[in-house]
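Below, in structure tokens: the form predicted on its own, a single chain.
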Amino acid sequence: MAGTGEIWPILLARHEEIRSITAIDISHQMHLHALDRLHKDRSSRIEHLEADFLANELPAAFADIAISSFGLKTLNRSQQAIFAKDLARILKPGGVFSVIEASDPEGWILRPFYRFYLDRILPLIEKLFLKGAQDFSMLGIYTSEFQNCSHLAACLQDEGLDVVQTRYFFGCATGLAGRKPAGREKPIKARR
């Protein structure tokens, strides 16, 4: 789910205390491509773990910070619960997390145009110009099924994490940020 790591340079620049990033992705080729194309000067600070995050073997209390950018929409509700459990397990007490995902902006007046773009235009662009790469053709289906981050927020809360949910771009994306309480602090309820 690490993909090509577009967020890594920002993370490393803003947090000088971060010594290394462990990128978890099922595809080793994706990681090699990311290092070659975007991260040559940072490659010594980025370790790749070729694994399915939903079945990873990272130790408990491993991470100070966990991020996911646009890697959750393919997870069904059961998988979101597994993701939440593993995220809570690998975060250190006091550790923080942030996720963002493309979403279905229900209630937005321009939603029909947004849906048309995701469902019809992006697949056509991909077919005509990207040689059928199928990077975007499923985006409409995924966002329709995923809806938004609300279910994941509830799963994370069930695991004892503090969670704040935010809508971006009129709901075309939703995000969650929060932390694992350090010690016996009472978790904060999710806000919408």
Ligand SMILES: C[S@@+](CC[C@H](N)C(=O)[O-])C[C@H]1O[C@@H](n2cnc3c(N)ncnc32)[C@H](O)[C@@H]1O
Given for the second form:
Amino acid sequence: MAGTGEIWPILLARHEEIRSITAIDISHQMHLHALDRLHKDRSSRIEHLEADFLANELPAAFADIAISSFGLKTLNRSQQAIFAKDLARILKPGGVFSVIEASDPEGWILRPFYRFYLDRILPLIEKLFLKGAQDFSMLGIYTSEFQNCSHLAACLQDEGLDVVQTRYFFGCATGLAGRKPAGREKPIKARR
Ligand SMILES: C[S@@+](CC[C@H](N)C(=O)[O-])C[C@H]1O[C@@H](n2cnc3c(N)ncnc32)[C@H](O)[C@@H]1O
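Form predicted on its own done; form predicted together with the named molecule now:
Next comes the full complex, this chain leading.
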């Protein structure tokens, strides 16, 4: 769910030990866009994999680090369970992960105004000023359906991963970070 890889420059700058990034995205255009517009100077360190993460064929224990920024909101609950299973499968024992997603800020006093902004104002801004683009007009529906990262956290724990959940900006985004324990991982099952 790499999209245009806005996070890669930060990762590569902070962690010189990272030799390469495998960028998985289901969209061909996203890979082209990422390469053309943003990452020409670091393209030798990025391998592009056009694939559905929920049906990926990466080998088990492949990754030291796995990240997803804002790629999860379209996944329903059963897809989140598949995501968790695959994340646990591709991480090396001791490997770490971090994901963040736009969420519905349940319990926040200003939530009604925020929902109005997501559901009504944002689509209007796109319609009037962004030539009918629909990048953000779906955000209201996606966040209503996705809610937050809690279900995914439970799925990841079921797969034997250590998980810490964090709320950002009063719950307008939620994130999970954690680790695949070294040495006491679940046995890797054969692929579906
Ligand atoms: C909001 S974008 C992510 C933005 C990204 N953080 C960036 O820097 O551009 C979500 C991305 O997830 C991808 N995506 C959604 N479902 C996917 C799946 N099942 N497998 C792989 N990619 C998926 C979409 O194609 C899209 O590029």
